[in-house]
Amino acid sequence: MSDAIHVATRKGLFLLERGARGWAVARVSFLGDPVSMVLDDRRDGTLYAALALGHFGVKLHRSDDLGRSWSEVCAPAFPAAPEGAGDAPTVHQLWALAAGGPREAGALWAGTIPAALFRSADRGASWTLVRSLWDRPERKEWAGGGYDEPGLHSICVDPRDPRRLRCAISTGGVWASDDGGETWTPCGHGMYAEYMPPERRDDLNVQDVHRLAQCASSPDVLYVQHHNGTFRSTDGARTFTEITAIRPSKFGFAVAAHPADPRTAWFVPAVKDERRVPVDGRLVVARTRDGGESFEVLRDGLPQEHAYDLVYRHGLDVSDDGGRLVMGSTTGGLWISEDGGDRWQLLAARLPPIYQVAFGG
């Protein structure tokens, strides 16, 4: 069970460690800078931190000593446009970082805003745009969800075969590759977009997937928090079945899948779209243990009066053994559960707005 938590925030990267007196902030890196994403690469212990600096753009840093020191490495960037074709797109934010397979030393994947996928084979020293996805004609219809431009925010690498990738885009649906990114297929039949005209309701390319989470021990099981509902797949994202039992609402951003139990997952419901706050000002976590047939609403230790904490799509994580959960909010609240969500403990109340939480190795 991990005794380290990385917290990427609007004003720095925080490391919390569990010691004899409980959890405490052990280190702060990049204080004052927006850290959009962090990756703790379990294969070799390397940390990666993505910064979204206003005037200076996107930066990527790497640490080989658990964050005591950092060195800047290459950040994903679009290749120059052909002469006469105008300016090349600009990467505005790294929105997903994922390690390659266990036997792919140094291989990394990155998702960005605008929605694109990049691959590095050398621990971030260089990056290559995955043109097979970028050049798909469907990309012209992708649209911004929470941002003005579409973004690729979820990258699921199949532990059985790292060539099997599943990526999710807001707004652009779920895309599958079974050959390491050489070719791509839109998938996700069964999801629907109630905000679209009836004739495009079931169009795979317009689905606003907020987050895609994969069960590590059963990689064909994936959960989706969608703009207008929650869904579950048991066939590697080819098809999804809507989960209707969730409460107190079906809207939200975050979802975490139990790494060993494909029937268990956690969501953080909120008031839909227009307000984006917890239902009735009460922060809760919804847990299913039967594949979405039923849900428990978990609230012990979470604020139940005038709580306006929104949990972003990367603001919920589960430990590798499934025993611990950590959750961070837009108002700087950070909570941990040591028993699968039954009870929660406040670790910090006034951190900067939290973009991502991740257990360390």
The other form holds:
Amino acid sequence: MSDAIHVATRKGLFLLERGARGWAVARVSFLGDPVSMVLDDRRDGTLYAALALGHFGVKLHRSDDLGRSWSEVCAPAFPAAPEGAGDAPTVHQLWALAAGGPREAGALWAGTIPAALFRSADRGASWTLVRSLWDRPERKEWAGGGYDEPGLHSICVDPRDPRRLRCAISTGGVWASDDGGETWTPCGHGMYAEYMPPERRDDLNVQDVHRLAQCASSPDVLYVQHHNGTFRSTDGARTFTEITAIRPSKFGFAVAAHPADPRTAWFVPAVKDERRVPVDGRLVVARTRDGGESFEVLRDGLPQEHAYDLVYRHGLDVSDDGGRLVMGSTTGGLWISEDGGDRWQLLAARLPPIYQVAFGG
Amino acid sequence: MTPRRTVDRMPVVTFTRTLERHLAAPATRVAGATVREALDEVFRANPRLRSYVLDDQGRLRKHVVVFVDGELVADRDRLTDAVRPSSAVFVMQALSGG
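Can you switch from the form predicted on its own and show the form predicted together with its partner chain instead?
Then the entire complex follows, led off by the chain already shown.
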């Protein structure tokens, strides 16, 4: 069971460790800088932190000693566009970082705003734009979801075969590759977009997938928290079935899939669209243990009065063995559960706004 | 009057001190007749600095501004504004990005 938690926030990267007297902040890196993404690479223990500096752009740092020291490596960047190209892109934010397969030493995937996928073969020393996805004509219809430009926020690498990739875009649906990113197929039949005109409702390319989570031991099972609902796939994201039993609402950003039990997943429901706060000011987690047939609303230890904590799409994580959950909010609250969500413990009440939480290796 | 040394007749590029939290960016005398040429000269000696000032396409970052002798540069994309041998070039953070 992991005794370390990485917390990427609006003003720095925090490492919490569990010691003899419980959980405590053990280290702060990049204090004052927005840390949009952190990756603790289980293959070699490397820690990666992506910064989104307000003035000076996206930076990527790497640590070989769990954040005691950092070195700046290359950040993903778009190749120079031809002179005069009107919409020549620049990376605004790293929104996803994923390790390649167990035998692909040093291989990394990165998702960005604007929505693109990049690959590194050398632990971030260099990056290559995955042109096969960038050049898809459908990209012209991807749209901003929360930010001005679309973003690629979820990268699922199949533990059985790292060439099998599933990526999700707000807004641009779910994309699948079975050949390591050489070719891509839009997928996600069964999802619908109630914010679109009726004739475009079922269009795969307009789906606002807020987060895609894969079951590590049954990788064909994936859960989606979508703008207007929650969905589950049992066929590797080709098709999805709506989950309607979720309470207290079907809107939210985060979802975590139990690594060993494909029928268990956790969501953090909220009031949708213009408000984006917990329902009735009560922060809760919704858990299913039967593949979405039914849900329990978990609230023990979570604030139940005037709580306006929103949990962003990377703000919920489950440990590799499924035993622990961690959740961080826009209000800077951080909670852990050591019993699958039944009871929660406040670890920190006043961190900066939290973008991502991730268990360490 | 003694002739001035050549180095005194080259533009000086000075960077906002807030950059120093991230990397070294000392004021530098460089050759160059345009903002682009002057910055490129700085980046040749300090390659990591480039991505802090310019975006993926070589344009000024959205929240970075450059002054030449007190005037805001007009061409933020191609950086063609002229720089004279006596010019003072300041690379600053725009308050918009704060």
